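So this first bit is one chain, no partners, the form predicted on its own, shown in structure tokens.
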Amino acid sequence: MNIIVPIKQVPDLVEELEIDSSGKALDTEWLKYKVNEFDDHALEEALLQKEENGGTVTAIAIDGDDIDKALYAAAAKGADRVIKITGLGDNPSNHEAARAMANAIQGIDYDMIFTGVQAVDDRDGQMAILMAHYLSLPHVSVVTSVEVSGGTATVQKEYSGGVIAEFEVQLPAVMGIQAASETPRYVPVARVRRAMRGTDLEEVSAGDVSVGGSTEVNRMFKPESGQGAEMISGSTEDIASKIVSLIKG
């Protein structure tokens, strides 16, 4: 069972973020980036489904600061081959990110690609979706359980409410995971020194990504502060009467 995980970093978001002075994207300057919690949950699944079937697990990532140590934690922890994607420019649309990604993997033997199922950075969500165009391959997103039986996928999809529904996929096929079946590994920094001196990190070339359907900021900007909360004292009555008048304006 070969499987493709795009990764990418996002901004840690216990940082303070600031707007940058064009007013329509972060300030990136002082920001600090981690791996992208729902990716994180696709490489774990990708290599459980490594452990208990065989096969290879493939992370792959468009090229951007620290990527590489990003892509050198997924070899440290179980990822046979990780690849990097040049030349696409600083803040690809996600509809350029997944052309990139479908053309890197031109030639690529596998049965599954399991992508995040969103991203914080993110407006539209839709990576699993994207890559499964343009591959023209089958897809299930929120994804939280995948059984592998010959040429099918067996996977489990969560809608809102809690509600799961099951769904028998042909391979290979395009899965956006939500959970991974358990919490994502740990990788020591030792760990992932020793991949960087071990691992060959691929590049490849973004190729042809002229596509349509991007959207555009036009303006960012912070949460206006409220007045905030007004405690209410007294007796029941008067705490009671308080409220209503509140209610009514």
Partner chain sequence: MSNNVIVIAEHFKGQLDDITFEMLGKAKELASALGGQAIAVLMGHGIKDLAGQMGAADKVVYVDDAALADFNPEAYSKTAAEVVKAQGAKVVMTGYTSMGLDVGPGLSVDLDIPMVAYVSEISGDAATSSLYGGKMNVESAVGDSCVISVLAGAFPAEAGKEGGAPDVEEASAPDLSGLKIKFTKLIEPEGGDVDITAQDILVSVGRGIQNEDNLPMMEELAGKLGGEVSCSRPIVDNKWLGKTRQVGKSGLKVKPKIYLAFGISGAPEHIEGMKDAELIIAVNTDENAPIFDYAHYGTTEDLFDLVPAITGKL
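Target state, the form predicted in complex with its partner chain; input state, the form predicted on its own:
So it's only the chain below, everything else dropped.
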């Protein structure tokens, strides 16, 4: 089973987000990035499939802040190939990114594409489905289980309330992964450093990424806090007492 895993970096939401001087985008100067958590699950699921059934895992990403580190980390975890797509400019839309990915993987022999079901900055739709439609491949998103047998995958998709729908999908196909069957593996920094020295980070150009128009951003703004919470402050003991009295009504 050869699996391609598109990954991307997103702002780490633990940090405070600020708006830049254009009023339309995040101020990236102090922004900390991390791999989209669902892409981490997609990579994990791909590595598990490889461990069970053999084959290869290729991690691929659009060039951007800190992306080399993310790709080397994927290599350190077990990806066989890591590829960076260049020439897209700053902040490409997901439509453009999906088309660039579709172009870049044309020469690669693959059975499945696993990517995160969503990312916190998906302003124009989710990568898995966009890629699938540019590639004319079947897709299932919100996937929590993939079992492959021959040229078919049995795929579980989550609905609300914990109900699962099961599908049989002819490969090749694209899956938007919600959760891997194991917690994504951790890789120590030392191994990422070793991977940086021993891994060939391939670069390919984005190619033609014309898409059917994109919407313009008018403005970015922080959501108005509704009524908002009444904040409790003081010593730990004071706060605990206040909360206990609220609970006891």
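Superpose the two forms; the largest set of C-alphas matching within 1.5 Å is the rigid core. Residue numbers count along the first chain shown, from 1. Quantities reported herein were computed from a predicted structural model and do not represent experimental measurements.
Visitor: Superposing on the rigid core, I want to see if D12 changes position between the two forms - specifically a Cα shift of 2 Å or more.
Guide: Shift of 2 Å or more: no.
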